[in-house]
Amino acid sequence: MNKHTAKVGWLLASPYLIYSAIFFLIPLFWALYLAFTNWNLISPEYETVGVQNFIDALFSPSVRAAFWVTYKFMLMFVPIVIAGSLILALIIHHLPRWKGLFAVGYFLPYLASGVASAIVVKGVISYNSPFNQFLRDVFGLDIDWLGSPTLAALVIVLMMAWKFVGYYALLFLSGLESIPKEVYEAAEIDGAVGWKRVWHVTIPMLYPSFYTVTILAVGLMFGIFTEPYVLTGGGPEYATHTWQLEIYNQAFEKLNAGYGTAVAIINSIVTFASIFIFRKLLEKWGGRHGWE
């Protein structure tokens, strides 16, 4: 590569590089610096406090709650959304016609505003809603959906599953469409039909889709904010208190920007570590089925 070609390459890449520097690198280094200060987001004066913010965060009950709540959400959300999206993809895949129409229809919830969806859900399950009135009149059930730690978490998980099932189903659907028919024909000759074909042929062949959907779903759990913020505010009893809620409360409600930044950095480390572990587990599973 000559110097002229190199200059042209740098020139063409410069808009993206400038964008990354302004909106990613500079904020990243600024955040790393703020994490070691006691800045309150307003005052121009602040002091360096060393690693005290990180120590306080590690021993904070609300941070520990955010840590465990994230994995609680993950244990519920990931199996539900993977099973739901896979079943939906299989149904759409075997439709005789209008596959695209149904795929787009189930994808639409993903495009819906999280705030709007959460407000609708909150209205549907509110105490005086027609739905709860029906449960009380017909079945004698008086359920406080958002007042119970278990039910509040379940409501948020199911709402997010509804929102993302259609999106992840498209990923599984693309994987199903890419499986050669010859593979199924060979499996049928070997006696793999019905459920055996799904378990021993379809699912292993969908490894790339499983890999992508699982990593996306796991990463999503560390960025939950809108749904618990609108529905529960993190309650009851920290049952739906997420990392993003903790960061928001500390940085913008309590004006502890330095401490909030330290929590955000810890969140990033936990996120990357969790995704790395899931990647290794998925790669090990894929390796047993010939995916290297």
The other form holds:
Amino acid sequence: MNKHTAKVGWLLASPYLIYSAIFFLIPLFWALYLAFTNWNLISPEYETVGVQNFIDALFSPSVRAAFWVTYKFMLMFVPIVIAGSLILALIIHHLPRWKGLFAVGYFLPYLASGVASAIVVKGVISYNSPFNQFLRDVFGLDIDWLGSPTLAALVIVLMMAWKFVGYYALLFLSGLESIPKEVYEAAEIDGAVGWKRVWHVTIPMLYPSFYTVTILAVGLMFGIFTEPYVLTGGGPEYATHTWQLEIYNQAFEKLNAGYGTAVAIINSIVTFASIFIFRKLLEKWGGRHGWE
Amino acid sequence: MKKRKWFKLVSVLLAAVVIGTGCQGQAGNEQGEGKQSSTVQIDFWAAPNPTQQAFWKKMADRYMEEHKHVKIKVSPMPESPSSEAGIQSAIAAGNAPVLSENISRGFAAQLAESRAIVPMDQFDGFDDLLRKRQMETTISTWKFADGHQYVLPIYSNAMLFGWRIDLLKELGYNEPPKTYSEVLEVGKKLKEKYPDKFLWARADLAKPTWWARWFDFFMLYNAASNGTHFIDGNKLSADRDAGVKTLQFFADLSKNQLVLTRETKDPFENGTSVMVDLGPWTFPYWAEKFPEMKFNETYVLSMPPVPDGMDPAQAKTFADTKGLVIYASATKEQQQAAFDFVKWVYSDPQNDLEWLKETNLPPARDDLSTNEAFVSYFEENPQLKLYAENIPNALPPMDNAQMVEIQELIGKQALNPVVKGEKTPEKAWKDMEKAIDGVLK
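Switching forms now, from the form predicted on its own to the form predicted together with the partner chain, please provide the structure.
Next comes the full complex, this chain leading.
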């Protein structure tokens, strides 16, 4: 590449670079500064407090709860959403016709507003809903869906899985479509049919899709806000208290913007570290099947 | 040569972006300053709902017709993720308006502590405004610990309890219970006749959601304490005896399975519960979704019940109320012009009547139930009369910048564990006091 071409490249990239500088880079440095202050964003006076915000955050029960709740959600959500989206993708893949129609149909929940979906779910599991009335009348089951820590977390996870299964199924579907027929034919000659074929051929060949979906799903767990905000407010007893709820409560409800920013920075470090670990684990698994 | 041309082109483009951005702000400022000499510009943020915006737009248009040197721009306040956060961001970015409504006393305390708003009582004509609007008693409870009035309340919803009078009559009562023991007695009879029904269905009783405390704990605490301030300045000043009695009442309701702390859809309307905390904003919803809810036929209203031995007629309650503030970032001229506009609006009760008709929210006036201007409205809307009568008996939220944390602790340390049967009222109150003292120190 000569210097002239390089300059054209810089020129063409400059709108995005300027945009990124204004909306990402400057806010990032600003956030780093803010995290070391006790500013509430509105007072003309504030002090730098060193690493106090970070120390307070590390010893805060609500931050610790957000940390563990994220992994609890991850433990439930990732297997459910991967299994669900893979099964869905396999079903659509084997449809004789209208694959596109079904793929788009299952993708629709992803486009639904989180608030609207949460309100619908709240209605479905409310005490006097037909669903709960049915459980009480027929099975004698009186379930407090949002009052039990485990069930409340499960409701949120299932709701999110419903929303994302269609989207992730599309990623798996594109992976399935790209597996060459020859690979299956060769496997068949070697005696791999039925479940053996799925287990030993399809799944390893879907490694790039697994990689993408897993990283997306893991990353998603660190950004949950709307569902617990509408359904549980983070309760009961912090069972559904997420990082984003904690940041929102601190920065916008309690006006502790400096502290809230410190929590956001810790959240981004934990997110980065978790995704890094998952990447390494996935790459190890992929390496065993010949993916570099 | 070509290299130089490219370099020049990039430099010019970047310079244009940077200078253009800078000039835009500067031009805006110059424009504003220029206008100050002839016209005063007031940016007014109205609450983000169409009825309130329509009212303020109408008022601003009328005012501008009479006052040609004032230009009022009414726009909805940003509410992403909440109106408070929108205001916070605007102040941080230097884009705060001159005047805004929709400010609660608690949020005003946060703004006042950060010197983001100015005291209303510093303006010439403030006392005259209070007299003309007949709101001296109502606003007395709004005074901040530093002796100033930072907010001019626009409306005040004296929170009441709704009772299903049709169900009460089935149980042999012609009016709602007024004391704790009367309430428990009604509950006992209700359970005998309808084991599946509850006295009060309120999921928030088991949640620490800070604002939910306004509509359960503070309604009953204000009634039990005869309106003793919970926080005074930066000190917990709550009436301990009244507080423990309030918690004991919640414990008794819970122990007798009279409260339902599960998410329930329209429990009062469909008869799952017999009582409900009720604000006047519910009536338009009922008119649309539950036309069968008829005042004095299906439901009646009452002030919160009081502990035995207290006079129910003296009961106080919580005021769900919001008002106007003037921002410190505005120029003195803009601030005075904004105040003059507010004074003009509230000097005529017809404007309050227009507000009431438009929004259904009772204006914060002492004379709302007696002033001739409102008589015909309350004859047409009798369910709002008790709200109007009790405006002077309703206390606004606390004026402490730590309000969110304090109210969260009331839930976490006291109300939630008492309702769940995890703590005795005495222990819960003690734990709550200790935790709040920790926040206030």
